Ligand code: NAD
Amino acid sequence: MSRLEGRTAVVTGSTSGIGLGIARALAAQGANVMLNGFGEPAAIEKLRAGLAAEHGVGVAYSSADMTKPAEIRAMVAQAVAELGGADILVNNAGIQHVAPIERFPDERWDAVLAVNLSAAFHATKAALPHMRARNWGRIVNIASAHGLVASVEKAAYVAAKHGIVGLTKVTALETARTGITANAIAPGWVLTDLVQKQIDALAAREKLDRPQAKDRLVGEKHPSREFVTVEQVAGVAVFLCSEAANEIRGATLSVDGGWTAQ
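Coordinates for the sequence given above, by itself, in the form predicted in complex with nicotinamide-adenine-dinucleotide:
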């Protein structure tokens, strides 16, 4: 697999979970990294400096809120100004809200669509001119098994994730004659903060202990009965950035323990 020295990656929502795992894996391949996401400033600065020192790459941080298009554009501009480009864009930031449609708050619908779908559009729009100028680019959209199939009480998330699978295909078609590719990764359950909250809610609702709730959640969906790891998703993202993936265009790669094979 070719390394990524001289490339710069913007990874949205990379202060924790899958995004952080992808940022680490890209830095380990020699790419400069623009971190983004919420968190405590001192902890983020420690993360930024640690990643830069460990891998000898440039690492910067943008506090851009993915619900705000102007801040998304500024994040991409900052990557170009401070790190020398925007060659790889990983649209990863995501939030969840769980409720039946009749009780789904309008404001949560808007927020989930903004972070999980519209942010990817605005970031792609801002980064593409820089990729076209070099005739090389990688757009990796973090979708979900919920981009391919549905579950109850996740109207906004499922709609946004199905949407990002479509956006990925359009981006791939519009760049098909170039060295830029766009693909999506569709993970099943990955044990991150986002999922821990759902395990805690299930445990409280069904009066289960944490290990039972964890088993119930993963067992309902994954034939493997195993969680996907952050490192496995990050490995697929690195593969999509490699030369071997030059002609993978508009694909959605499932990493889901067999969930959507059923």
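Can you switch from the form predicted in complex with nicotinamide-adenine-dinucleotide and show the form predicted alone instead?
All you get below is the one chain by itself.
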């Protein structure tokens, strides 16, 4: 797989979790990176500076709110101005709310759809002209196993992630005769800090040891009974940015321990 020197990646929701893992992996391949997300300013600056020093690439940060289209456009413009382009776009930012449909708050529905789906549309719309100007680009949308199957009490998240899969296909078709590709990654349970907290809570509640709690949680969905790692998702994202993936267009790649194969 070719390295990505001279390319610039915008990764939304990249101050922690999957987004940060992808940002690190792209920087390791030589790409400049625009970080985005929430957090303490000092911690974010330490992260930004450390990533730049470790990999010898340009790293900038945007605090753009993914519910605000104007801020999303400004983030892409900042990447072009400060880092020289917007060659790779990873739409990763996401939020969740769990409730039955009858009790699902209207404002939470609107927020989940705005961050998980509409933000990807606005970022893609802003980045595509820059990609077309160079006849090269990679759009990687982080969907979910819930972009392919459903679970109860996750109406907004499932709707948004199904929408991401559809948006990916349309983007791929509209760029099919160019050097721009659009694909999605659909992770299952990823062992992030947030999921580790759920494991610990289950262990305490059910009086289980941590391996038992981990197996109980992941075994509900993954036939492999193993969690996906952040590094595995990041590796797939790097692959989709490589020349080997030039003719992968509009695909959704499942990384889910067999969840959606059932």
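The structure presented is a predicted model; accordingly, all values stated were derived computationally and were not measured. Residue numbers count along the first chain shown, from 1. By rigid core we mean the largest C-alpha set that fits within 1.5 Å across both forms.
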key: Did residue 198 shift 2 Å or more between the two forms, C-alpha, core superposed   = yes
